[in-house]
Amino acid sequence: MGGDWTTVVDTEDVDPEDLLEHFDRAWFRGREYRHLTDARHGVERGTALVGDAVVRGFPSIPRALVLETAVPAQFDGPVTVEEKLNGYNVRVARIDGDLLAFTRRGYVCPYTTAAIEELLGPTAFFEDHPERMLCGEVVGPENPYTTHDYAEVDSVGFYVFDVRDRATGDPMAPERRRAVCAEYDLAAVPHYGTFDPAEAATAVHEVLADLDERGREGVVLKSMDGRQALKYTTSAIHRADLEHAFSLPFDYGRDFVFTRVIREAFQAVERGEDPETVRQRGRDLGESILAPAVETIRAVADDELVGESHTVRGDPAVLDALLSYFRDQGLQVEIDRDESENGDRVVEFTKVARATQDKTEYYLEGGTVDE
């Protein structure tokens, strides 16, 4: 790997020869790339490289606990509020006349990809911004990654939600990369307004009621520049996270209920909630462990397999590749729908929970815990 690779290396104790060994390699229409699966010596997860193309990762963005201090804490002027949207984090950029679409761990995926070329079509930003990558959540019903569906979606959406020079990460600032995405039709995020510090608080707050309501992810505080950001998220998520780690407990519940009960409770504190108010908070939190853990169990009793479902819909070529990738992966992936609908093809598929299938299934035949 040549040309602008070294771009990705900040400091002079890091040999780019050394770095290059953590990066995996991968394929994507015949031709071989490089992507970086965990952080390492200050470059972020995800980055990629293609060539002689850098794709710098997406940065982690810190998570507020309570608002009130957190944002004068992280901010000295004036921050922009966005909606933080519950799907999978994605940059597109092209390279060689070839439009790619990386995943948060780098891989190029060929679903996300197809779908991208689509959703976009012949867009010009690239022609003006050939050293630009679009980062967006891909979000709605028929994608393979995410479960939770937009009433404003059919099939699958990209919104953007920032605009990064592709070898260096620099963002481009939330005023101007709005005003890009409207030259240029890209769909972006919904925009709740611009406040200053002490009253920023105050109105995310108020913009949380009604996104909680509708049961939206939350909200990703931004600086005037673009290089501070802070998240935020709603009770609703945390609910639906849980749901969903509960109904598959030994794969991903233990590692979701701390965080989310914690997010929980300064979220009451912050808000002064009476005593009933937290007993219902309580309440509320307690069936979205318990429900989906009773069926999932349930479920195992009756011979069934418990897993992620998703549906996707697309070219046939498509869709063989990213169930060939999930089973590359070690992924277990059942078919239960592969038909033609409209001219797509169309298959439903679950991602079985092998941890959660095979302990339910041990201990209901008798397997015991050691504690």
Given for the second form:
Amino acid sequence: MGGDWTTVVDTEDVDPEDLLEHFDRAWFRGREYRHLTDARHGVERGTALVGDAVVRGFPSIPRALVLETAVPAQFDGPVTVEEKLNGYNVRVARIDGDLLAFTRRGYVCPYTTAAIEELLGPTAFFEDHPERMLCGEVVGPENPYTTHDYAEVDSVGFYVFDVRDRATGDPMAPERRRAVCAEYDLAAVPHYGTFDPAEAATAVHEVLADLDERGREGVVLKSMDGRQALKYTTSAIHRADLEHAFSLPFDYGRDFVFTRVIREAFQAVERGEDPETVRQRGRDLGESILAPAVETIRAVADDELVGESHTVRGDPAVLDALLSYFRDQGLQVEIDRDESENGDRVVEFTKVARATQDKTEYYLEGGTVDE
Ligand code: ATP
Ligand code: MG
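Structure of the form predicted in complex with adenosine-5'-triphosphate, given the form predicted on its own:
Now the complete complex, all chains and molecules, led by this one.
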């Protein structure tokens, strides 16, 4: 499977057969494929093998804590600044005539695949670029993974931020990619211009203040060839992440809190904030942690199930495929609403957060902690 995949994937010093052992098997529309859920031996997380095709994972993007110094350290030429949208990463490839939408961990998601088929329609992009994949962020209120709202998206949207060679992962230069998106009428992430490294940090802080005000996530800076990237995020999203994490404290709390506090602290220092501004930042940060946890504990005390709730819309068979896909992954999915609306099926469901549910019940019933 994956044809001669070892010619495009650098398998370092590992035997390709051994590496293949780390790939999981999964099925989409009756077809088997393999995918890597975690990076191994230099091969990115999310790399998938479908028939003879290799679909490379999307690389992880380093984060700056201090822009002023990180930008010149990371880039030796002009940088282009784009908005970082807060949804989920999707790679779209056409393999043997079918569009397939891969998640970050290399699963072909049945819901995303159907949504992308509908959003893209019969696009000429893959006729002209059969060896490329579109990398983008899926956002909007009707998706099964994330909940951040964007006023411009009613249901689901797909915004391209990269066009890569499917097999080697080589990126297309951002300027050319933007022209390609315009040519094929593909929605693209917003773009704020290109700057010299020396002036980029100042420009980004201005863009960021506006994004922060609008509750949006942040920016990604990229080199002109698309090979270097750097991300930086708003205080608004740090708080939103904490709110989400502490609404399910035993599932996410611990991993989120340290990283977000550090991001906030460096941001306050880089901006030279006075003591009162720092105190206000602290109050806002604290509220985003405590209030959602209190709400969740109360919900469990009222015998509610807690977890991540999502709404999805579409063909009934696609929604069935999505729910089975989640259940096959071991998730407990509870249906909150299942109705027909203008010919579509609309399902609201909750992915039950098992750790939070169980630990909260345990403590509410008098369980103790050793600390
Ligand atoms: P990883 O860094 O491994 O992807 P992560 O989930 O922590 O893990 P994020 O902090 O969300 O990653 O930042 C990287 C992700 O940002 C990308 O994988 C992509 O999905 C998303 N993204 C949104 N907008 C852009 C953009 N304009 N350019 C590149 N990536 C973007
Ligand atoms: Mg993200």
